[in-house]
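Next comes just one chain, in structure tokens: the form predicted alone.
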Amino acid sequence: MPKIPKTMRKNDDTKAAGKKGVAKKTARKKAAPAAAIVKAVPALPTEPAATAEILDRLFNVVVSRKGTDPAVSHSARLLSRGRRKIAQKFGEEAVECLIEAVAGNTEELIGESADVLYHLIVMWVDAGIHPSDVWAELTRREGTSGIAEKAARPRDPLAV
């Protein structure tokens, strides 16, 4: 339980008497415990928590924009321009993200990372991929060494 400064623990009887920190014994018995006072304050409404669930919500928004007026929605405009344009935008955002990472610009890296994730989701929608497919693949790989996972992949006969 958090400590409550003495000045905040005074009850109304103490304040009315003009005494600093000294209260009548009867007043102390009637005063509500500090914890009860804190609990009585209603919780303020909060914004959604900043979690990975935002990616699923964003996916649903982009899906809802598919086939809508490109003049009204950036997602609709990207989707109407086709996979090549979506891939180009994703690549541009990825490069900008890398530039900010190398430069050590944390705030800019955060913003560019959000852009990369958004454009990746647009690409998924266009390709008919659901985030749960990607989450399942990540779950499959979880606990496997990156080196072992890569070694288990089939070799590309065209690779040098």
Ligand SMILES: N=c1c2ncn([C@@H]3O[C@H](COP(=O)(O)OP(=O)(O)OP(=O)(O)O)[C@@H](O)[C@H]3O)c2ncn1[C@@H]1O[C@H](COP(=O)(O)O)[C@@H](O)[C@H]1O
Second form
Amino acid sequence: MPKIPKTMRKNDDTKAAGKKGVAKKTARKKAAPAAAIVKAVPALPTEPAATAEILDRLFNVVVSRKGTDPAVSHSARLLSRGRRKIAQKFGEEAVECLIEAVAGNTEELIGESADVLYHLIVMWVDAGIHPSDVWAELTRREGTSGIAEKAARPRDPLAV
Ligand SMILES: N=c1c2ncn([C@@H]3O[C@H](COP(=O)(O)OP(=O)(O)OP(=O)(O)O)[C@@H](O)[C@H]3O)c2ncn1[C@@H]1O[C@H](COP(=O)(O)O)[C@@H](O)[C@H]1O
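Return one more block: the form predicted in complex with the ligand, after the form predicted alone shown previously.
Below: every chain and molecule of the assembly, starting with the one above.
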């Protein structure tokens, strides 16, 4: 076999693959584009992202439960029991929430916060309030400090 100059051997993949180390390098080089494609395709989400959008979704679910079987749906049961019961349940959950906050129980506070939000949404459904009404009010307030807002309120002349 005729002797191949060193410079040519360097560019010959077949030769290079036969050498330990060099073969690995070549393999890595060739695999790179495929790896990049795999990285570029995001994995399909198996469950919805845990964001505040859950509040809108939960509202829609609770609305859909209105008038359905109270034996099957807790929301339907609560809604069928009327405004006073709904408000009472919200109040109970709020108290449980503040108890956990004062006790410094972080995990329990998270759970109770979820209870409060769920019961608040049931209260909105009963009262005919749409979440977007509340989001609009929060947006209107955005950027206004509570201190400034309070100072701008008209003073009650009868206040002591
Ligand atoms: N987020 C909640 C949620 N949070 C709390 N709860 C229920 O709220 C109830 C609170 O328990 P309590 O013992 O305090 O209330 P209670 O059983 O009414 O007790 P009483 O005051 O009547 O004695 C429990 O049954 C909880 O399971 C909830 N029930 C439902 N949801 C959501 O609402 C969706 C629809 O639920 P259903 O309407 O049940 O289909 C569900 O898929 C969830 O996403």
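Positions refer to the first chain, counted from 1. Rigid core: the largest C-alpha set superposing within 1.5 Å between the two forms. Given the structure is predicted, the values throughout are model-derived calculations rather than measurements.
Relative to the superposed core, L138 shifts its CA atom by less than 2 Å between the two forms.
Once the rigid core is matched between the two forms, the CA atom of A148 is found 2.6 Å away.
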